[in-house]
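Shown next as structure tokens: one chain only, the form predicted on its own.
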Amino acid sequence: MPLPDDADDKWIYKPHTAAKHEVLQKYLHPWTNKLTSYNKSAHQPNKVRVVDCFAGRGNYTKAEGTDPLNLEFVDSPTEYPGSPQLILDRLTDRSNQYDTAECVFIEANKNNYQTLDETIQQTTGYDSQISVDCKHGKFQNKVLNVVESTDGSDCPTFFFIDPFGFKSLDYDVITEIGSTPQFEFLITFMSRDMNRFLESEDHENALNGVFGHNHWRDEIETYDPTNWEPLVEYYTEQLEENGPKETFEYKITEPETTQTVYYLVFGTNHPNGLKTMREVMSYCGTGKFAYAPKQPEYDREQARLFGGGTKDFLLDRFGEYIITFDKLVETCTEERRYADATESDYRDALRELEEEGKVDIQRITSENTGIQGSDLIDFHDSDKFGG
């Protein structure tokens, strides 16, 4: 018999929760930086919005195997705060960059909502420019009101979609969010639960709702109950058909085993969003786009695909081009999403290639030995500059 959503045993702060919050915490900084800069350059109201679609109660009962969430600015009445307080804390840290920020916290369970509302009312320290709206109701209903009332035109909006289980991941709702300009999302994709109920007739409708149709089984040809990657890869492909242009996934495992708990699935319509989240995820947990402490292959210190591999890729891929550094990184991000190389790695590789005489760099944005922005990289097969 499954526990109800307001059961205390469901609200224990565990290592995989901390890993999830680390990604959210680290992404909100660059997200706010970039989107407020965009607001200013587009001469539109400098406002941002974050929607926590399954906000819970903002209050964990205890922590097991990890420390409670650390807040820098916000003072919460509970020893174990949740994602709503994290969001308020991170937006407060960047309050000098926007005129106003909206936080919408949605919770369907009545008891959880009451605790959430009381907890947020007693939470202090967040900036006065931030408005808070706690909403009681189902995610599917409340979030569509946000989507339909703004159509993405009033301000950039980030949706944190972190449900218990998978029944609430309505494909039509998720793709409506994902296809809206200026909207991004981060979803907890509960692959372990889905695998558990994959053959259950009682869960057939819920699974069909996640994938958007009832013939998904026939299309996941390589799926294996011991390997869940095809399941999440198929899900992201389905999302990209009608939702966001770009998706990215991050695996989270149990800290003491190699068992996957769930994936975080990111969706965006802008290449820069993909690049930023990829950079964030590459430095969270153990690196290599996974929180997998007991898997050496996911240890960034032990398995870093930098060096010859990255340099060879750059030479092979761009051998006939002159290309800006920004465009090079954007292309590498798209084509090597899960290779363990970040923007700084590509910069270091290009610097080595320049020293070896294999590329010429015309510095436009940077000076001296820097490489960034509109700097032009000539891979020598082109005769436009650098000979």
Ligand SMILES: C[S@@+](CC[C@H](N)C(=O)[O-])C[C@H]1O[C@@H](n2cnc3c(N)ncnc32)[C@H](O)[C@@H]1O
Second form
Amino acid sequence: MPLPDDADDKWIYKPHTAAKHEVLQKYLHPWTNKLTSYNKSAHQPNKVRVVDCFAGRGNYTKAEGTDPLNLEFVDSPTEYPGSPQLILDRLTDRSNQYDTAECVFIEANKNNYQTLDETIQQTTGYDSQISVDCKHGKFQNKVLNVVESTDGSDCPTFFFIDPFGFKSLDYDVITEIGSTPQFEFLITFMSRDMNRFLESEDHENALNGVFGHNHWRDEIETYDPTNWEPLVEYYTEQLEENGPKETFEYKITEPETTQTVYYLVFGTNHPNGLKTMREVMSYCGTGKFAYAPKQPEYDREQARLFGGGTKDFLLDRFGEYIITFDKLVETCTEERRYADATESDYRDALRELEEEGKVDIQRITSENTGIQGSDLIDFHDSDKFGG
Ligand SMILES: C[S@@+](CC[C@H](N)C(=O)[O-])C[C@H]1O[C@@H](n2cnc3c(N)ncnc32)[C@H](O)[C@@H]1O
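Structure of the form predicted in complex with the named molecule, please, following the form predicted on its own?
Entire complex below, previous chain first.
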């Protein structure tokens, strides 16, 4: 018998919980920076919203093998706070950037909801411009009210979708969120559970609901249960058909084995959103877009040592172009999605190429020796403009 969602044993703070929270915590910073700048440039009210769709209790019973997350501003009556407090804390840290912020915390289980509501009522230290709304009910039923009442045009909204299993990952709801221009999401995709139930007829309906149709079995035939990447890739392809334009995956394994527990799946409609999350994920976990302590290929230092190739790629890909730095990074992010290099690696590579006399850089955004924004990179064989 599976444990009920309010069983204390389900509320132990583990290394994979911390790995998931690290990504959420680190992304909320640049997300707030960028989207509040966007609000200002679009002359719209400077408001942001975060919806924690599976908010949980806001209160773990204990931690095993890791420390609880660190809150800088928020005081909560628990030693082991959850994602709601983390969101309040990170938004408070950026409170000088927006006029108002809205947090919506949705929780379906009655006991978990009660604990959440009490815990959040006793939580202090978050900024007074932040409003908090704890909702009791299923995310599938509650979240569309938020989506439909705003149609995405009132403010940028980030959805954290973090179920225990996969049954509630309703394809229609998720693609509706994902297709809305100013919305982004981060989903915990429980590949371990899915793998366990892939052949089970009892779970057929739930799996149809996740993939949005009933012919997935034929399409994932080549899927190999020892390598779960194809499964998450199939899922993200299905999402991109009706949902967000861009997705990106981050792998989380058990700390002591190579077993994948889940993938975090990020969805956005904006290339800049993809670039920002990719950068954040590149410095979270153990490296190479993963928390996988027992897998050397996901070790940051090793990947750097053997990854290389950035300068060669740039020469090969852009040899005939004059291109702005921003467009170059955007193109690289698209085309080398899971390669290691980040914006600063591309900058370093270009600096070296400039020293070697292989590119000229016309500084437009940068004043002196920097490389950024609209600075024009001229690869010497260039006869085209663009990328
Ligand atoms: C993994 S826990 C959430 C943990 C929390 N996000 C955190 O990081 O601290 C998943 C929660 O979703 C709740 N839940 C289950 N089905 C749900 C649904 N359909 N809608 C909203 N919440 C649901 C469970 O009761 C449980 O508290």
